[in-house]
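Take a look at this one chain, the form predicted alone, written out in structure tokens.
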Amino acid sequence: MKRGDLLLIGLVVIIALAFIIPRWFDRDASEKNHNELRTAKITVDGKLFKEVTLTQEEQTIEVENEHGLNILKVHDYGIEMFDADCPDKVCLSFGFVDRTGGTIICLPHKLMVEIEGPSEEDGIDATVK
């Protein structure tokens, strides 16, 4: 092994540690994130249908109205659209939502799910002039 090889290996190890070490310190913030109470506010056509506390235990919520059927699944402190009988199925592409302010929207069924709870960061994300 040449000196340059050792230098390259050392550089790769240092870069890998630079990504791994901050995760060790951020672990407490992640667990704190799950200990705070969050709710999912489910509205149909602008009217409140149900408010659900996001827990680790699995819950299935069926939202059936004159527009159609949506099935939501609550698990791991988040919520996702599990099934829907809408024609485009775009609402299924929102995936698992667990952060405050996250939304799932099904336009054909006029359904909206919005996560509410303590904000993760205070302050302004960005400003544009």
Second form
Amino acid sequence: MKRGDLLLIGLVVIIALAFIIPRWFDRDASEKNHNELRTAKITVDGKLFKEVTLTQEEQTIEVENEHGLNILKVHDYGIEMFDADCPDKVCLSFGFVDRTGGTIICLPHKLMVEIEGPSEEDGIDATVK
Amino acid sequence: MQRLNEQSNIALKRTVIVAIFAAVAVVLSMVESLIPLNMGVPGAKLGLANIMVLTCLYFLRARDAMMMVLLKTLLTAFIFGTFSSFLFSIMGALFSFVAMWFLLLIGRDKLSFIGISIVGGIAHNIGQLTAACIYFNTTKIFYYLPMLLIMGVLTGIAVGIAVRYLVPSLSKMSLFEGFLA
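Switch from the form predicted alone to the form predicted in complex with the partner chain and print that structure.
Full complex below, order starting with the chain above.
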């Protein structure tokens, strides 16, 4: 291992942490006001399939099309891929997502779930004339 | 005549090495898919095939290594991929190949195999995320890049150590005579 390697490793870790650590704080702050519900945007093949509000109550969403079947579950203000019949099952490994910007992707089924923060809707609400 | 023979001999050896390396890389990806590895980052892999790409870059010319990368990606796609997964892996493989080739050209004395394979792994991730961005038409996928960077460092260290052991032992084989840099 040369000095350049250590420099490189340090640099990469610092860049990564610079992105990850602010997210932890962001999460702590947003846990206090759960009255602002986030929404999850489900798109298939680039087209909007459904927008769901992430509630605490459990809801099950089935996405079935010519690519295959995906079952999503909403609970505790977040969403998770519960089951899918895709070959690689990478989408199941995304786990439970509840932060703004979080995504679940199922490549073979061209399905994507994105979590959008409540702030965007606040912005629209503010433009009252 | 003697000279011509030698040249075709070298060309033949190159072809053989490219074929063997591509085959080993495919086997390594198969082995990798058998290892259940879930480190909390979706889609993160060990990148064992990168061992062969880096070793190939070390011994052979860039165009031979490029050939090996294309062969490896095509073969893996035929064995367990779909068309979309092929697009993603070729994008990642090409990004990683270009990054490692460039580093071997300019940074050979500053970086060891570990540093080069880390950059290769990270370039692979960025390539795949870029493919995903184009495919899904969103930039939000880059949300996962920081986690992938950390994983890239860890797997890059592992791959780099493997290459450091592999290159000296391959150098002792007669097949690799004449390719030593």
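Numbering follows the first chain given and starts at 1. It should be emphasised that the depicted structure is a prediction, and the values quoted were computed from it without experimental measurement. Basically, rigid core = biggest C-alpha set you can superpose within 1.5 Å across the two forms.
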Upon rigid core superposition, what is the positional shift of the Cα of Ile9 between the two forms, expressed in Å to one decimal?
35.6
